[in-house]
Structure formats: structure tokens, C-alpha cells
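Just the one chain here, laid out as C-alpha cells, in the form predicted alone.
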Amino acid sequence: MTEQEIIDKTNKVFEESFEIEKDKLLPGAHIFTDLGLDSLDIVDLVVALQKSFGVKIRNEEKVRNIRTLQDIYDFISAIKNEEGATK
């Protein structure tokens, strides 16, 4: 999977799941302050990227430090890869 495949996919999943407008879906955006999501969110919006990556994101250190769209292209960038390199 290319670096731009998991970014369409990451906001696909952000219009979809919480009706955040395209242009609003910007590398540096802080999912919190500029795109208005909660706590809860993070719940629904773990759920949804699981679904659409078909991977397994566990509570861990790295999920924590998520603040911006660029950390959540990184992070499943690395579960992939790390999908790939064990396969």
C-alpha cells in the first residue's frame, strides 16, 4: 500500500465517519482543535480504521501520541509495513 493509498483511505474514513469536509483533511491538522473530535471519537475512529485498513490497533504508547492526521498516516503506515515484513 503507497503512502498517498493510506492517506485517501485515513480521510475517506474522516468525511465518512464524522462528516469533516475534504478540505479541512490537511497533513497538520490536530484531530482535536481543527477537526473537532472527542475523546469518543477517538473510540468510533479506531474502530472505523481498523475496518478500512483490516488491521488491529491495540492501546498502546503510540496510539497516545496521535495528535495530527500526519500521526495517524505514520502510525498505520508502520502497522503495514510491519504487517508486510512479517508475511
Given for the second form:
Amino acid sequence: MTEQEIIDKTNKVFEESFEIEKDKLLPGAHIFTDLGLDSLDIVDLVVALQKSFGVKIRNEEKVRNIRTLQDIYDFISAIKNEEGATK
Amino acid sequence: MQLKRVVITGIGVVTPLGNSIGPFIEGLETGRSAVRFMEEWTKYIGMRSHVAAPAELKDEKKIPRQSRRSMGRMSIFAVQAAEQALTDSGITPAGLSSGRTGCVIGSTMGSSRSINDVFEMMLPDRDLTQLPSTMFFQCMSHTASANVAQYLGLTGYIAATAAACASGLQAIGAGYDLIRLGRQDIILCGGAEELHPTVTGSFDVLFATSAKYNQTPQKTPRPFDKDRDGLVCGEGSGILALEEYEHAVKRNAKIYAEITGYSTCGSGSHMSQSDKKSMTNCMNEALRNAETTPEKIDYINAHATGTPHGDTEEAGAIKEIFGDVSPVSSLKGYIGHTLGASGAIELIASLIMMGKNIIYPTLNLDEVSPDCEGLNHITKPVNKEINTILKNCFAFGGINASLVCRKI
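The form predicted alone done, now the form predicted together with its partner chain:
Let's see the whole complex now, leading with the same chain.
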């Protein structure tokens, strides 16, 4: 999966699940303060990312460190790379 | 203790005839039925009834996403009706978080569509991982009340009545008691409901739905009519702003009516049907509570859903108390049975009738059934001075509710 595909899929989650306009989806955007998500949204964000990327991340400790969209891109990218390495 | 007086100072609706008071009343005035054929229900095995009165879900995106995410269809209806009632009453947002304003909103259960969605997501593979975090807030039985309270920032008494088709009227009765006892100054109260095959299906398995008019939906339900064959489900919400009388006078509020009497009771005899005896007890107790007499009731808004049994029992009870004097009509022919919302939506229509001194007739009542005779059935619009009204609701569980309102 390319970096751009990860970005596009992640951004689509934010557009569809959280009704956030495309132009706000900048890599540095803070998901709480800039995009307005809250603790309940984070649960749904995890569900949506799991569905979108076909990964299991609910129990990943690193999810707690996510603050920006770039953090999500990097997080998904790392998981996908790990998957690739173990295949 | 001196009991407080309770008045109605605001009303709001979402109904199958329209999403505000104007189109709703216009629909009643022009004798319009909102009942239609439900093509999408024909796929359900064993479902005999394919008719319903849907409301239109619209403008829901005006509710911010973070408020809307915990709302099923019926909570959206409730929030929209509550906003109308607040605007109509002129109550300012500042008063909502005083602790003296609350809400009591009932429904048959939580959002039936959301409950169905949860099971569809979870059950095929017994997998919880796809469940959205906010789904439970749509499913819980107090979802409409909790969502309205959160959305409006109400910090007073928040509760939900759960008495199926009597939920809406019980909510108004509860609001009346809370204000009467001095516990709250303002209560937003009423009911909300949404259509779903599981809801109509619950009546259908009991042979309580209309099944003979699938090809002629506008002819059903037929309250009190000799050819009635059961109820037709509807959906929507009705919310009223109840207010302590002095509180309303002090702010120079418009007053629709005073609630003067209320009673709720059980039949203690049958889970799915109430009976004439307990309905009579309920109406008599509401009249006693209102310190009024049957001849003072200028209009009775009947529950009358069009089921063979229910209409017979209610007609018998009304006949015993009121004879053929007080005019009676049912609004189910226009909007179907909006279940937990019906008590509130139909009371609101009755308040409008009171204000306009007109009675809207029972739609589809072409020939009174022999077992419903002996009442003053209204089959054409009637102009008449209306000062006092009685509203009935009867529900699964054998639960009755009756409310008396008076013009002031």
C-alpha cells in the first residue's frame, strides 16, 4: 500500500464518518483541537480504520499516542509494513 | 400544600402530515391521509400489513454531528419538535440550565431501527468490533429524553415514560405532576416514535394491524367504522412546554390551555388489551381530578386506533360516561397510530381545535360499527365553542391514561 493510498483512505474516514471538510484534512491537523473529535469519536475512529484497512488496532498501545493526521498515516504505514515483513 | 397550576405555553410536532404545526393542521383541515403502501415491507415473511404513515426525516444536519451521533430517527424528531415548542413558548435559553427546567419524553422503546442495526451488525458473526460507540445511546429506552436534554442543556428533572402507546400522555401527566408539586417550573414533555417493520410486526403477529387495505392505503385505519380491521403505524414526535401558571404569567407568555386533570391506571386483566371497565375508571378519575363533570367536556379526542377490540371497549366506556352528548373523534385515520408519540401529537391537535373552536372529524368513519354506536361521532368538521377537552390513550400492558385541559 502506498503512502498516498493510506492518506486517501484515512482522509475518507474523516470525511464520511466525522463529516469534516476536505480542506481541513492537513497532515499537521490535530484530531482533537483542529478537527474537533472527542473521546467517543476516537472509539469510532478505531472501528472505522480497522474496517477501512482490514487491520486490528483496538488493543494497540500506540493508538494512545496519536495526535495528528500524520500520526495516523505513520501508524497505519508501520502496521502495513510489519504485515508485509511477516508475509 | 397548595398545588400549583399548570399551563401549556409551547407546542411542536413532527408528523406524517408535515414537520411543523402549520402543515400538520392543514392536513387535518383538508382531510388528508398520510397513510401509504410500504413496498419495502413486502419482503418480510409473515407480515400481513403493508401500510404505514411515515414522517419525513429532514434538516437533520442542522443538528451538529456530535449531538446527532447519539440520535436515532425518533430522537431527531423529538429534538426538532422540542426546538419548535421552545421557540413557540418564548422560553429563553438562559432558563434551560437553571435546574428548574426538565424534560419527560416517552416512547415505546429506543430507536427501533438502531436496535435492529445493532443486531444486524453483531449477530451474523457474533462480532462486536464494528459497533459504533454511540449506538447504545440510540437504543436505550430513554434515548429521546436524554438526547433532548443534552441538546438543549437541560439540567432539571430528566425522565422517560415507557408505557407503549400511552407513553406520550403519561409524559405529559408526569410533567403536570412535577410542576403541580412545585418541583419544576418548566417541563418539555411528550413522546417520539419511529416506524420500523419490527414495530408494525409486533402488532401484526397479534392480528392487531390493518391488512385488508394494502392496495387502498388511504382507506385505513378506520376508527369506529364497521369495516375497521386494525391499526396502521405512524411516526413522529409531539412536544409541549408545560409551565407553572404564575411563571408563565410573569413573563407574559401565550397560554394554550391549563391542564386541570390527569389519571393513569392499569386494567389488570390482559397484557395486550385494555377493557371498558378500567378505561371508564381512568376517564372518571381524570374528571374528578379536574373537578369537572362529563357535561362540561366539549370534545373527546379518542385513542381509537381502528382495532376491532380497542375501539369497542373505548366506545363503550365513553358512552357510559358521556352518552351521545360530548363530541368524539379520532385522528388515527390521518396520521396512523404514532404510538408513544400519539398522546402528545393528538393533544396538540386538540389544543389547536380548542383555539379555533372547530372539531376535525374521524377520517374513514363511513358507517359506525354497531358496537361503537351511541356516541356523538364527528364525521364532518364541526364549528363549536370548545372550552374543555379530554384526551385518551390506551396501551400494551393494559395501561390507560386520560388528560383534561381547559381554556383560560
